[in-house]
Each structure stands twice: as structure tokens, then as C-alpha cells.
Amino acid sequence: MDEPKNTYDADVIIVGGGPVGAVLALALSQGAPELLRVTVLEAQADSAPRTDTRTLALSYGSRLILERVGIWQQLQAATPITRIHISQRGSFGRAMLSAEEAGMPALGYVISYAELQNALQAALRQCGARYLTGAQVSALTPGVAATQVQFTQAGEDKTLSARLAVLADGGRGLKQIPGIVRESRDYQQSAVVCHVSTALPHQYLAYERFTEDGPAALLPSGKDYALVWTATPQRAQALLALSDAEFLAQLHAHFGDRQGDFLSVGKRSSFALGLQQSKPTTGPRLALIGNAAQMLHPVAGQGFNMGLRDAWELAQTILACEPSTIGSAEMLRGYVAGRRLDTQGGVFFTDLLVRGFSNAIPGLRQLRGLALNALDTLPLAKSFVVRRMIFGAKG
């Protein structure tokens, strides 16, 4: 039997105040602000607006989640994606996905990480959750009745207890968690990311172009494009070292002429790509969500959107149960069962795309071309793929 509520510091402690942790906190605060005590521990101490230059691709399904927690209305600079052109370099086969055919205003949106995070931070400070910044979590100690969360803030060591601790630190914080094993697969690929401008206007058209070194994606962002160019680690470092003119010339040779010439390029950066999974994603009084649970290859833009679905569905699971059963084994089993199809399906889908398209195996290129043409000409197949890209494996 659980201890009385007043022996806990919180019903739910969320480790990580990034987008996934923030969405969970906002959903919980909206659903039962008078019943639940929610604490968010954010490692960054600086409360000034973030200036992170990363770009996020949000699915239309993620827009619906952000609308429900009251954030979407504040995101003024989101660029819609109304069409996606899918092809493979050096061979036949292409498919065009369209928001109009799907009966939606957009397939997705492109937004800066900084704008989204700044809006979420402002909402966190007003939602009723306890929001502690500069809180560096050093350990989670799951127990039968509660999880102890140890952290340092302003040079002082502190410990809080909760019926349920949720790790939403993006997979970059705690590395050792009792009972959790992290498995990884190295794709031997790196992503070069930057913004580029093109001679032709994007007209809200995105590209996903597969090559034997990995996919190259162009995502409409403002008036320009956000580029994600996948290459071998050695090739990625060489691309970073090129002059702007040399980089643009090689990008044109790699991508083709569909947008005309590439005119300018912003600051370039690179990061390694792989698949990381935590197994299991729950433990006694503990749940892992977002990149802490599964970190995917960026192909098809599934990882971040899956993390938001983790947060939303965990919130609904918590809100649907009695406060005294939050964090119980039964509650966590229900959450895992509800997420299994989406998470396993997303991992399988992205891994299949990476390994199936990033090669020059004889005969496979032709099969891929036939598959792309079939996708383009079969309405049911196209609808199936679009709904799962937007809403996850559950469709």
C-alpha cells in the first residue's frame, strides 16, 4: 500500500525541461492542477531566452498536441510543409506526398528549437508546476513506494521523492539508471546541418532524397531551406571544411537541379547518427520518454514527434488513474502497452529506411524504385504511409 500523499515531495518529478518534459508537465497541469503536484528539474541555469540554432520538423500530429497544451498559438515562425518529394539518387522511382490529398492543412511544420523552447519555458513558469532551473540530476534511485531524485542546485546537494520519476533529459544526462540497459547501433553516418537558399522559391515543398551514403533532406524554413545532409563521418568532416562556394557546388551535384542553383549557406555543423534504445523504458516508479527512451535516425523526421507522443500519452495515463496509483506497476504496464506499437513501429520504420536505402546492393536499387513508384500511384498505400508519418504507427 502506498504511503500517504504528504510523505512525497511530488506526485511526478520530470527530469528535463526540454520540449518533451515541458509538454508532459503542461498536459498534467492542465488536466488536474488541483490534484497533482508536478516538479520539473531543468539542468540549464540560465533563464534568458535560448538561442539554439537547431531546426525541428514537427508533424501535423505534433501540432495538435501543442495546440492542446496551449503553445501552438504562440509559434509565429512555423513554416508549413504541404508536399514532400521522395526520390533516390541515380535511379528511377519517386513519390509525392500531399497535404491536400491527405485532407490536412499541412503534413508538418519546420520551426527553430529556440522558438519552441522559449514558448514552452514561459508556459512552464505559469502552469502551476514547480520549475527548478540549474538542477543537475546526479542519480535516480527507484523504490517500491517512491523514487528518490538526487540533484545539485546552486552548489547544494538535494534529494526529492516522487510517486513517479520521468526521465526526459534527451538521453544526454544520466547514463547509469538501475535496471535500465542502453542498446545502440552505429550507422557509420553523420549529418551535416545548415540553412541554404535556392534560386527557386520552395513553395512549402520538402525533399527526402536517398543516396547510398544516406538521405539528404531539404525542409522549407522561412524563405530558405533547412538542410540535413547524411554522409560518412569522413565525408561530413570534409564538407565542413569546404568554403561556402565549394560546399554549394557539391550540394548541387549531390542533390540535383530541382530547386535551381544553391545560392548561399549558413553556419554548418555535424553530429553522429545512430539508433539508441533503453530497455526497458520503465522501472519501479520510473518512466523514460523521448530520446531518453529511444533516439532515432532523423530520416522521415520521426524521433522528436515520437517523443511528444510519449509525453502526451504518459500524461493521459497518469490523469486517468487515481493519484494514489501514480507510478504503480499496473499504471506503467498500461502506459507501455499503449505505446508499444508506436515506438516499436517507429524504430523498425526508420531503421528499415536507413539500412534499406543507404547502400548500392545490386538489384536493390531497382526494387526501391518500384516501391517508390507504387507508393506514388496507389492511393491506399500513400494514405497508409502519410498517416503513420503524421500520427505514428497507430495511424
Ligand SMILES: Cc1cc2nc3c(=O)[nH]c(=O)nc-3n(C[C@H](O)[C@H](O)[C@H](O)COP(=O)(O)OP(=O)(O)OC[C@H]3O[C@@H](n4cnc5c(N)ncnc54)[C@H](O)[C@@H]3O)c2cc1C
Second form
Amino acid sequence: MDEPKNTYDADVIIVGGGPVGAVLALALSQGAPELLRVTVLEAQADSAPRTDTRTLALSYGSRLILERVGIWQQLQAATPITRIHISQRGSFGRAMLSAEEAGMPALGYVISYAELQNALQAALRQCGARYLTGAQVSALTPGVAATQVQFTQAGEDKTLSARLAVLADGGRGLKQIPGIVRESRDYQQSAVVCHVSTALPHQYLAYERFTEDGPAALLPSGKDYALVWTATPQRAQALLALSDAEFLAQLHAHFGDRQGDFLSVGKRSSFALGLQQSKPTTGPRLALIGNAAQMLHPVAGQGFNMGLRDAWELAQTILACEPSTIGSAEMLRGYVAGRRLDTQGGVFFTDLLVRGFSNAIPGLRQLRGLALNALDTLPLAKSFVVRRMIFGAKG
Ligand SMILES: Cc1cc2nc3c(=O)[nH]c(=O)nc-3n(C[C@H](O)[C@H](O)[C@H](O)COP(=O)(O)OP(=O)(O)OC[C@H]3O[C@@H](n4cnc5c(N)ncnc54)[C@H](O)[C@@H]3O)c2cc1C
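Could you present the same protein in the form predicted together with this ligand, rather than the form predicted on its own shown above?
So here's everything in the complex, that chain up top.
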């Protein structure tokens, strides 16, 4: 029998109004505006400036999700990627993936994290969900019938309960989650991110270049390139400290001549990289999505795309069930089963790329070269990789 609605403060409480939590809230609010009571708790204050310098490569599949929640239409500055050149430094082997060959308008799109986040925040304020900012969640207490969510807002301690709490805090927010353990792998790599301009126009061509220190990517962004340069943490610190001219010269040596000279560089910042997986990704009246569930290395730009699919699939699972069964063990089992192949495949693929390509093991370089050439020449292999990048396991 259904419980009375006022037993809970909300049907769903989402902890974290980052891009993944925000998309879940939008999808739920649009799917059942009268039936569902959704609350989003976001630690950052409304007035906090969005200074995140990350650039995200969104797959075509992510574009479709953002279109469905009405956000894509507002992202004026998304730059399409029509080709991706993949190579390894200091050896043979290259592959070119193209949207035309894949029969898609684009392989993906490049967007700034801050711009995406601004568009999502504006939509969150209007979507009918209760959106509390400056709300720092400190503990989750899952129970049989509801999860209690404790948080502090404007210096006041508060508690709300929900049939289902969804943790979308990016994996670095809550340290203790009852029943969940976090497994992590430190790649001993950091990413230096910035914008650079090149002598030759990008013509929507992206580069992924594997080196012994880690992969480096150039993503077309506006008229320039967004750079994600992976290196050891020590080298990343040294790269941040270089003068602009020295940085550009080292980048040229790292990437080669394909885009001509590197002419200018914007503000540089760095991110520590690793793999973190939460096990399991659900508990009683609890689900973890996005980076809270799996934090991936940015190689091949999988993390947010996968988080977006988590949010979309969870929303569809919630919308498809009777309100009284939201957060039940059966509902959560169905969600996990639907996501398993995609998330496990994505973690495996990303980890394989990072560990298989970031080393100088004799013989492996030749093997990698052969693998890249095979990818370039075998249409089936190419189509598999492109569809996996775009749609995840469902591709
Ligand atoms: C250098 C770099 C490049 C990347 N490039 C790509 C790419 O090209 N493509 C791609 O798909 N992915 C990429 N990623 C990964 C991508 O950034 C993440 O997967 C994505 O941001 C995850 O979104 P999220 O909403 O899960 O978490 P986050 O973006 O971390 O958002 C979490 C939100 O939760 C809030 N929060 C945290 N703790 C609490 C709390 N206790 N209470 C309340 N709120 C809280 C935070 O303020 C934040 O708003 C990259 C990552 C890095 C580091």
C-alpha cells in the first residue's frame, strides 16, 4: 500500500547540483512535474563565481540527452569535433576517426564546464524542483523506508528525508557513505589545462596523442584549442611555472608540427588524476551517479558523458515506476543492471588506455602502433570505437 506523501520531505533528494545532479533534476521535473517532489542540495552559494577551467568533450549521445532536457539549445559556444587524430609520440601508428565516415553530424562537441554549469543552474531555478544552494551535506543515513540527509545552510543544521537520496557530489564531497567503499588507483598523473592558439586553423580537428608521461589532447574550442596535457605531478607543476614562451615551445616539442607553431596560451591550471570507483553504487534508499560512482581519467573524454547516461537512465527508471516504489531495492536493482555494462566497459576501456599507452615497455610501443594502424584501416574496429565513444555500451 502507498504511504502518505507527507511521510517524506521529498521523493528524491539529489546531493550535488553539478552537471550530473542538475541533469537528473531536470529530467525528473520535466517527466513528472506534478507527481514528483525533487530537492537539490548544492554546497556552493548562488553568488559563488564559476571559475572551473575544465573543458569538456561531449559525445553526440550527450548532446541528445542535453537536447531532451532543453539545455543544448542554450549552449551557443559548443564547438563541433568532426575528426579525431590519434597518435603516439616517438613511434609509428596513427588513426583518424571522422564524423563523415560514422554518418554523424559530429563526433562530439567541446564546451566549457563553467558555461554548461551556468545554463544548468538557470534551468534548475525554473524547473519546479526545490533547489537549495549553500547547502553543504555532511551525512547520509540510509534506512528501510527513507534516507535522512543532514546538511548545513547559513550556519544552521538541517535534516531532510526522501524515499531516495542520490549522491552526485563529484566523488570528493562526502567522505563516509554507509555501506559503500571506494577503490582507487593513483596514476601518478596530473592534467594541465588551458587554451592555446595555433598558426593553422583547427578546422574542427581534435588530437589525442599518447606519450610515456600520459595522453595529451587538443580539442577545438571556439577559434582556439583547449589543451589537456597529462604529465607526472612534478612535471605538471613545472609546466605551470614556465613562462608563456617556454610553455609554448615545450608544447610544440611534445605535439609536433601538425598545427604549425603554438602562438599564445591562456591561464593554466592543473587537476590530479586517478580512478575511483564506489562499490556498490547503490544502497538502501541510495544511488550514486556521475563522478560519485566512478571518477575516470579524462583520456578519451568519458567521465561526464558516462555520468550523464547515469543521470538519464536513473531518471527513466524513477519515472517508469510507481511513486511508492521509488528507492525500493527492486527499483535500484533494475537501475544497476541497466548501467552495469556501460560503466564497467567505460572503466575498463579508460584504464586500459591510460596504463597501456603511458609507458615505455619494450615491445609494447610496436604493439600500440599496430593497434592504431588496425583501428585506422579496419572499418568494423573504427565503427565500434566511434559508437562506444558516442553512446557508451548501448552503441
Ligand atoms: C582535466 C579534466 C578534463 C575532463 N574532461 C572531460 C571530457 O572531455 N569529457 C568528459 O566527459 N568528462 C571530462 N572530465 C570529467 C568531468 O569533469 C566529470 O566527469 C564531471 O564534472 C562529473 O560531474 P558531476 O556532476 O558528477 O561532479 P562535479 O562536476 O564534481 O559536481 C559535483 C557538485 O556537487 C557539489 N558538492 C560537492 N560536495 C557536496 C556536498 N557535501 N553537499 C552538497 N553539494 C556538494 C559540488 O559543489 C559540485 O557542484 C574531465 C575531468 C578533468 C579533471
